[in-house]
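Heads up, the chain below is alone and in the form predicted alone; it's given as structure tokens.
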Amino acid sequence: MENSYIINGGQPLHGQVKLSGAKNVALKVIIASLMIEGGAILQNIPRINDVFELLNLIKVLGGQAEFKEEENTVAVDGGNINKNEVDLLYASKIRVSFMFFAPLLKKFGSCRIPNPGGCRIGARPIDRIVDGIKALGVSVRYKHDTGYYQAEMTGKPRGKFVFGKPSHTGTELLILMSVFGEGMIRLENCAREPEIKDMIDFLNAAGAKIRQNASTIEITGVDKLRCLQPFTITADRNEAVTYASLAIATKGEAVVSSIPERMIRSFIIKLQAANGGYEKINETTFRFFYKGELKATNIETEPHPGFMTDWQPNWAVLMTQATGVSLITERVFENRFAYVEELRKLGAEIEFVKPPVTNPAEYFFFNFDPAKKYNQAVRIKGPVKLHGGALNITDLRAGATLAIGALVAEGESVVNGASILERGYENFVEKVRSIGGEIERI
């Protein structure tokens, strides 16, 4: 047996967890660095599978990208990139490859990018991103026979674009497309995730002129960008919620650092409503602990500043230990409940239900098709005593959920597909062991 975790659960976990850099910042800022004259030095970059795949892709294109001797420091320079086509193999592994439109169009005026890969948690709104690129004056054609997008650009990007529904990746890509644009480019109804602010801060520190006001972003084009000093990315809010959920679900505690409270505020609000313990130690350090019987709590996922879609799988495990009936409604992606059947193997009482939605096309953030059947809500009964089982990871966040479930459950569990979880969690085994978890990677 390979690529699996052996977990012995059923014990309260206690300890401290220092969070790694945010995956969803690291990947985007690395790509943004390809547009920086002379490259960039990036700090707090997590050593995770997705980052390693991205660095390899940059090297295949002719660029320079590697971890330095300093821990979690990466040097990136796209000056020697000599190919304008992203290989299908790498694109199938990481969805962020779609953002190569920006650096490759700037350097070559044309490029070929395949349909992106990553976790299959829904169709994802690629059409919104393509519409945005076209609105800035880029010609984009999709070839069904090859699975590639062919893009060509004459002159500088220009114009404005209004997202029909917010798109996290779309917002970041259009920002990168616009930094060297003609005049001022205005983007409206943008995603507001804090990871976007981190990328904006990085670009502005390098000389970009980007102004963000809620969901509106204005970019005034510049001639060049140059980094004068290393840039340190923020901590991973998904990792923070994972370890907070793990500690409380096992009736233990964890001190988590270092992350601004604003990045996990919507989680904290729901946690307190569920009678989960929370204590602010300082501005970036927090104690999460079990303080007594958890209460069933309903959540709906939505873009920031709402309850994040990536958090709801973790929340599902937490609610298996809460008294009463909880409801989780997924509004962002249409295939986010792959973990349900796996948690049932541990004894969780979860069933799909149909949420009472009068206007689904407006209510859901994905492109709702009335001809399709969706499973967008689950009902969870608790508390239940989970037991060990054999589980299979299907996507990154579901992977963390199954590991949490196995650590809560009494007895031994085997969790297959460890490499999927490790796409986004740095030193997962070591961190779980540091708070008392019995876990082995085989």
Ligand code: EPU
Contents of the next structure:
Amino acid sequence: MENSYIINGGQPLHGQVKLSGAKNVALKVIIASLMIEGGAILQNIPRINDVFELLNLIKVLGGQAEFKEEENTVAVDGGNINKNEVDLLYASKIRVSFMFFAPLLKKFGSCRIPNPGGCRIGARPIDRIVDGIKALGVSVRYKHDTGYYQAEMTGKPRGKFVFGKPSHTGTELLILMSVFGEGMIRLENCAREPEIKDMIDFLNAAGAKIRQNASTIEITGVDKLRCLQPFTITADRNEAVTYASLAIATKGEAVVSSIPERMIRSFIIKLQAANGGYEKINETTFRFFYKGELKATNIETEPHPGFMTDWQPNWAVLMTQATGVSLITERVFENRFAYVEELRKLGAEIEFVKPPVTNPAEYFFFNFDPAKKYNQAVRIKGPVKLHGGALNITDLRAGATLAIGALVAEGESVVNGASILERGYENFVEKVRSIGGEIERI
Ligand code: EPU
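Output block for the form predicted in complex with the ligand, input the form predicted alone:
Expanding to the full complex; the earlier chain stays at the top.
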């Protein structure tokens, strides 16, 4: 038995958790660095599997990507990239591989990129994104026989694109495509996740001209980018929410720092409604604590500034400990409840329900197909005393959720698939132990 956590749960966890750099900023800024003359030095890069996969992909293309372990620093330089095709092996492992359209088209004017992989939390097509790339004047064809996209660009990207529905990584890719564009490129109905602003800040510091105004982004093309100073990746808001949920679900407390409140506001609002303890220590440091009986509280996931989809699996464990019946509705991805079966093994009372939605094609952010059956909502009854069990991690955020469930549960649990969780959480075992959790990696 390998690639598992052995967890002995049932104890309140207490302490301070040092948050790592945000995965979903680090990955994009590493790719953006490939478009910077002379490369970039990036600080506070999390030591997680997704980062290592990405760095390997860059090296396979001929670029430089060195991770300095002791400093969590990465030096990236795309100057020597000599291949315009992304390897299927890496594309199958990391979803952001399709963002290579931007640096490869800039350098070679053409590229071949496979359909991306990543967490299996939905079909995750890239149709909107491909439409956006085409709107900027690039020819993109999908070859069904090979599974590759073939793209060609003559001249500079130009034009305008309006997203039918927002896409987080799609917005980031179109920004990257546009930084060297002709004149001003306008993107509308863009996603507004704070990670996008971080990437914009990085590019603007290197000389890009990007203006973000709510869901509209205007990019005026420049000839080159230069990064004069190291760039520091902000703390991971998903990690903050995971440790906050863990602390409160075990009836303990956790202090997290370096996280601006605006990044986790929608979580804090729901937490307060659920009678979860929350104290602001300073602008970026917060104490989350159990202050008494939790109240069942409904959530619906939405793009930013709504309640984030990545947090709903964690919320589900919290609700198993809350009094009453809560409803969780997932609007962003169509397969984000794979953890439900697993939590049931710990004794959780969760059942799928049909949300009363009148216009699903508008309400859901994935491409809704009326001919398909979807499981988009669950009802959770609490509080329930969870017990140990043998669990299987299916996707990254479900991984943290099952670990939280096992740490709440009385007795021993085995959680299989640790490497999936480690795609996105740095030093998970050490951090959980530092607040008193009994967890071992085998
Ligand atoms: N979608 C389409 N077509 C497209 C693009 C998106 O149908 O062309 C659908 C998606 O399948 C999904 C919805 O639109 O149902 C929203 O997808 P979006 O593109 O916004 O999400 P993403 O960029 O694939 C990123 C994060 C996710 C995070 C979401 C929401 C990265 C690498 N991934 O995904 O993070 O949940 O935004 O904020 O940034 C994670 O870290 O575990 C994770 C899944």
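Just so we're on the same page, rigid core means the largest C-alpha set that superposes within 1.5 Å between forms. Positions refer to the first chain, counted from 1. Note that the structure is predicted; figures quoted are calculated from it, not measured.
Relative to the superposed rigid core, K68 undergoes a CA displacement of at least 2 Å between these two forms.
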